[in-house]
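Let's start with one chain on its own, the form predicted on its own, as structure tokens.
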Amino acid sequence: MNEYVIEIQALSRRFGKKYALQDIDVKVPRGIVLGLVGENGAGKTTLIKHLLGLLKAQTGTVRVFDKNPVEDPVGVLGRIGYLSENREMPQWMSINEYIRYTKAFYPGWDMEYEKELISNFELDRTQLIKHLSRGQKAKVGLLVALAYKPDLLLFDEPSSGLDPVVRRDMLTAIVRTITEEGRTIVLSSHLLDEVERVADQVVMIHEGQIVLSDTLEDIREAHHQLIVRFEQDQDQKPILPGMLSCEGGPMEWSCLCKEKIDILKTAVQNLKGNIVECTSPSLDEIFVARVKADTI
């Protein structure tokens, strides 16, 4: 059995003259949560469409469960649960009718898990979909994506526009799925703080290109937010190894760097400065710094 659920190599996709994806390499091991992050329009949805076989690779290769999703949709799609920001459901159906309609396609549907999700999400089976709130529709969408126990879950901005309570419920369900059942999840979102709560591995995309790909633990360990203070005013910002951003002045500067802390300490000492604070930046801060940096 291949240890990778998803293998993407040298994937590029253009619409007209513009690249939506350029030279993308991603490998996703079994049983992890991959956070696919980037601003709206970065290429996240285009990448997910390749995984679903809705788009064919113009260059490069895409394999899911060691199969080409375009050439073998039956072998791939039956093992994928998908939830997007645009939740298209038959408005005339009740929740129960929609569940019955959906589970007819999936022999592995888990009735007990369905009941548990109905209870946890506080859904009324008799309600018509057209009368549901945005948050309730999101919960129904998540329920039908989870209840047939797919091996891979693809979530494309699933909590966009939802209130914090609904987003928390959705993230709780995602965490439960991955920790208790060992499934693989790709969570695409521009809300980096949410991704940071659940992801094991992170891929950052900006304008169709990967600007950072690593485990969340290694990303946190590799980046440092420093407050550097000098005894005298500085005419220009300090230049530190691996520096991605630097603001402030003239005596105190906030610098975000990707470098070992010992090397940074030595560099600051050589500049006759002192590190007065060192913290781990958030994913959001790292992403902003990387896309704004002159050199990544």
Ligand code: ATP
Given for the second form:
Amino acid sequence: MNEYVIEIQALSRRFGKKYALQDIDVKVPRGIVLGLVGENGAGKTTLIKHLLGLLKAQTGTVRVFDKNPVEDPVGVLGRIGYLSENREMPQWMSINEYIRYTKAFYPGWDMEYEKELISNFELDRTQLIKHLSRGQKAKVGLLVALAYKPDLLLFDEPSSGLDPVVRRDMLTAIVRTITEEGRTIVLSSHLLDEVERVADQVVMIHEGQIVLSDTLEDIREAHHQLIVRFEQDQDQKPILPGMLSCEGGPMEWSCLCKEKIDILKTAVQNLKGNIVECTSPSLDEIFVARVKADTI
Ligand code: ATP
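Form predicted on its own done, so how does the form predicted in complex with this ligand look?
After this comes the whole thing, all chains and molecules, with the earlier chain placed first.
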């Protein structure tokens, strides 16, 4: 059995002259949550459409469960749960009718889990879809994507535009799902704090290209946010190894660096400065620094 659920190699996609994705490599092992992050228009949805077989690779290869999703849609889609921001649901159905209609397609539907989600999400089965709020619709969409226990879940901005309470409920359900053995999740979002709470591995896309791809743990360990103080005013910002951003001055600077702390300490000493604070930057701070970096 292939250890990777998703294997994307050298994938590029153009719409007209513009690259939506350029030379993308992503490997997702079984049983993890992959956070796919990037600002609006970065290429996240385009990537997910390739996984669903809705777009054919122009260059490179896309394999899901070791199959080409364009050539074998049944073999791939039957094992994928998909939830997007713009999920279409039949407005005239009640929640219960919609669930009954959907589960007819999936023999592996988990009735107990369905009941648990209805209760956790505080949904009323008799309510018509057309009368639901945005958050309630998102919860119904999530319930349907989760309850048939797919091997791979693709969430494209699932909680975009929802209030923090609904977002938290949805994330809790996602986390509960990953504790189910062997399931894999791709969570695409521009809400980096959300991704940071659940992801094992992160792929950051900027203008169609991957700017960072690693486990969350390694990303956290590799980046340091330093406050560096000097005895005297500095005309220019200090240059430190792996520096992605540096602001402040003239005596105190706040610098975000991707480098080992020992190397940074030596570099600051050589500049006759002191590190007065060293913290772990958030994923959001790393992302902003990465995409604006003059030196990567
Ligand atoms: P968002 O967070 O806003 O959903 P995204 O990261 O999902 O953004 P994509 O929807 O993948 O971004 O779009 C990537 C780029 O490709 C954008 O510049 C977009 O305008 C372009 N694009 C996507 N689909 C098409 C299409 N069918 N025709 C032309 N251009 C497209």
